[in-house]
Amino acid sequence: MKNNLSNTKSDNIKKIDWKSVQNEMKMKFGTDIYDSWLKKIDLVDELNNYVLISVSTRFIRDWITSRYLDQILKIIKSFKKDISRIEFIISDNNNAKNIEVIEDKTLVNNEKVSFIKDSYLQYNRIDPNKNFENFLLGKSNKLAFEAAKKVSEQIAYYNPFYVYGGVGMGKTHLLNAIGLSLKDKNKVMFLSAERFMYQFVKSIKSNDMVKFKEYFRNTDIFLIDDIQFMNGKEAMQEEFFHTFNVLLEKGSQVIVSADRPPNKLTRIQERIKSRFSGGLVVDIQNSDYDLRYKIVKSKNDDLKMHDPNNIKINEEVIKFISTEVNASIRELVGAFNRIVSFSRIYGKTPSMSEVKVILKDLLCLTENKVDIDNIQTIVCKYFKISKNEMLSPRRSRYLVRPRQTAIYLSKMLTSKSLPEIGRYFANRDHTTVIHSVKTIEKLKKVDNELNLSIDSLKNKILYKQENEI
């Protein structure tokens, strides 16, 4: 593999002492950051003017590149000044197929995806997992999907192509899918507006605008994500405007995404907004229930297929989060992932009451004010007994279990002390409260029906029911 990366390696040149580099990083960033992130970096190879390093996941790579890469490069250059860049591979030791080389492909293997030469951060934003095939369709995104497919089939037919929608609705997925479908036969550039701005400022500081113009204007497909972040950056907007015009004049396809339509962009030059409006403008609307259900069901099916622990999320939970988590697709997937994480940690599928606690910051459920009187009322109604019977000294089995359940829930859901809880239950002693709590906790371990009853009661106590009058 190393021989494929470069034939210029020289064994006669003294190699970097990676242990010394690691010690320097530990001193520079501190023990906490080093142990959490940088300790995981391994030196794979050292070539003429760059080093190849490996990390175990894309997440670690992206975290390091966004926060520490420039400083790491400076540390490496202090040991060997000829090093001008860092490149990554994703290396999972348990699975050699997961290795992914992050490199300047225009220089190494002539693949038609362009980058800024000698950039500290050289990796292609195109994700092979975000394609047209796995983009789930619904009424809210069908028009945008069909337009994106048309653009990928007939370059410059709709030019520019402008797609907008709220956060987490799938805009980036569509741009990625277009780039992925065209990159084999075209030179594709896909980046965020923020990245464009970073390269622009960097080129000005290094007095290298000629190279900047050459790279950004010499492409067949130009995809730029989140254009709204250019707001107020006049100099950058000027450069973008001229780049935009050059690309259109030479017949390159320009594809833009934003969180709002062109005429609603703030602090963006009118002539840029006018150019955007002159192409095809489509929106991705808020997802409906059917699409959200389809997405969660798809994620759950993938989980069943690939998860070695065989975690199962039941249909009731799937329908619940598909109904209640409706702000964005990203939040919906995040909610599903939270539930999966809970299942992995505790080795069980969460009940509905647990789901509501896990997702409480995402849900728009109205919480009830929890007090012991309310707990008693709901428990009595559930077990079909009167409150007088519950509070009586009678020890009949059909009364004891509801009484113990109410005492247990009072302990779990309120901040009352044991003697206070006892007083609410006809001045019973605090030892009775302790006995009731321990009895229910013991029974919960063996009695599944009791578990279901307590989960149902928690739901009724904590949240107002939709059909409750």
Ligand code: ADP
Second form
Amino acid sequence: MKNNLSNTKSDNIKKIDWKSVQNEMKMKFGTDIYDSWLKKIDLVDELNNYVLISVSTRFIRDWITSRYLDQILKIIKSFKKDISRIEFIISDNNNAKNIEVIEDKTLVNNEKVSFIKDSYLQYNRIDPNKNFENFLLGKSNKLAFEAAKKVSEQIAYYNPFYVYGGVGMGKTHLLNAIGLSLKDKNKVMFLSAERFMYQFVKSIKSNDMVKFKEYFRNTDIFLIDDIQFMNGKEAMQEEFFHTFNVLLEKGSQVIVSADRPPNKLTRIQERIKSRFSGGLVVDIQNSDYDLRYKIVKSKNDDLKMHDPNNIKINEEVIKFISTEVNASIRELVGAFNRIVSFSRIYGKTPSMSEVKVILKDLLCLTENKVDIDNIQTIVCKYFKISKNEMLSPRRSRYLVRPRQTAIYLSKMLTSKSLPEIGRYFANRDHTTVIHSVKTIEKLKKVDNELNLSIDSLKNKILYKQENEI
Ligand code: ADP
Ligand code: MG
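Form predicted in complex with adenosine-5'-diphosphate, following the form predicted on its own:
Let's see the whole complex now, leading with the same chain.
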């Protein structure tokens, strides 16, 4: 059914055949994974360079995002190469209702545009879960937050209001919060620059420019997200510029977000940039540890309150991800969600080394130089022997096992040949190396303590230890 929706679009760009994408996913991931996670994904819409898909819960969205999204994107790209990202809609009943309610309200306030309901308002999505109350504050975002609050309390005080910052810093959250707080009393329009361009092109094709103009100029609060993607032709920039001016002149509030300051925008007319700079420009900077910790903590508190199964995430883990996952708040939230998903699926609290595995792609833990010298140092320290002792010919029991362990780990963790490894161990013969590797392999099968030691050693050898808790 959803497929039909996208097929009815009037433009003539080749459409993605969702059935084929599904088949590919089934082949790639196997039927188990496909049936558990991917089968129910629906293609809702397809835009110039992204697709909108729906899943039934946040949990599934997060799970898919963390495990399969890159590969799904690859599959979709193989059908249409221009697609560069995937966006989700949560279609579970509660959320769907929330979204509809908001749209309906806009509609009631805005009778003139009811006839274009389907094409426009569908994308005027305000998420009730991204509000001012749950936007946590730190040094990096306090200014932007305060300005946003001011904007929502006193319309057109700062006009336009331009907020910028890197990916996943909270810009959309903040814009959404402004929209949410004003939508009851005002006509609010919240859309991405991409969506604006898409509608523009569509309106030209279907000779609907009058409606387009009327629609966008007839709003009190105009929030436009990710303006850096605005890269249309002159005619569109012209239209945007005029819309923008009309809105400012009639005292409507214009709010713009971007990943860079106005003067760094490319492909946007100078006069538009200069109007952006004419209002209030604030940035959201990289978060610091305190803010990240606050965010993870609050997610964890929510979880404690709402999760009937009472999953526990250790304080160490919370501190660890707040330290390590520092590229963006989006990644941080994603990391936390992954850990929660893991706990739900396996019914346990993940340990530090499990967390490292779950978040491997987000962490920069593999920085350690793995060489034999290092391995020897770490193994010696672990077994409390000196390097001289390890390399000596002595065969006391308390030296033999650490030596064999170090040889074994050298074989496992480096690409050195047996004779080369022998050379690092005071010129031992390669047969000694083989013997050591075999001995440890045999012992590992029966000696649980040794297994634990080896795991722990591997962890120390492969990952930076500063943050080991
Ligand atoms: P951007 O638009 O800058 O790329 P988003 O607004 O989409 O980033 O934020 C990414 C994620 O991080 C969202 O889930 C958002 O709710 C969350 N987030 C960002 N900043 C904060 C904050 N200060 N407090 C709570 N959550 C935040
Ligand atoms: Mg955003």
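Note that the coordinates shown come from a computational prediction; the quantities given were computed from them, not determined experimentally. By rigid core we mean the largest C-alpha set that fits within 1.5 Å across both forms. Residue numbers count along the first chain shown, from 1.
- A displacement of 2 angstroms or greater separates the C-alpha positions of Y398 between these two forms, with the rigid core held in common.
- Taking 2 Å as the criterion, R85 counts as shifted between these two forms: its C-alpha moves by at least this amount when the rigid core is aligned.
- In a rigid-core overlay of the protein, L73 has its C-alpha displaced by at least 2 Å between these two forms.
- Comparison between these two forms places the CA of K438 16.0 angstrom away from its other position, after core fitting.
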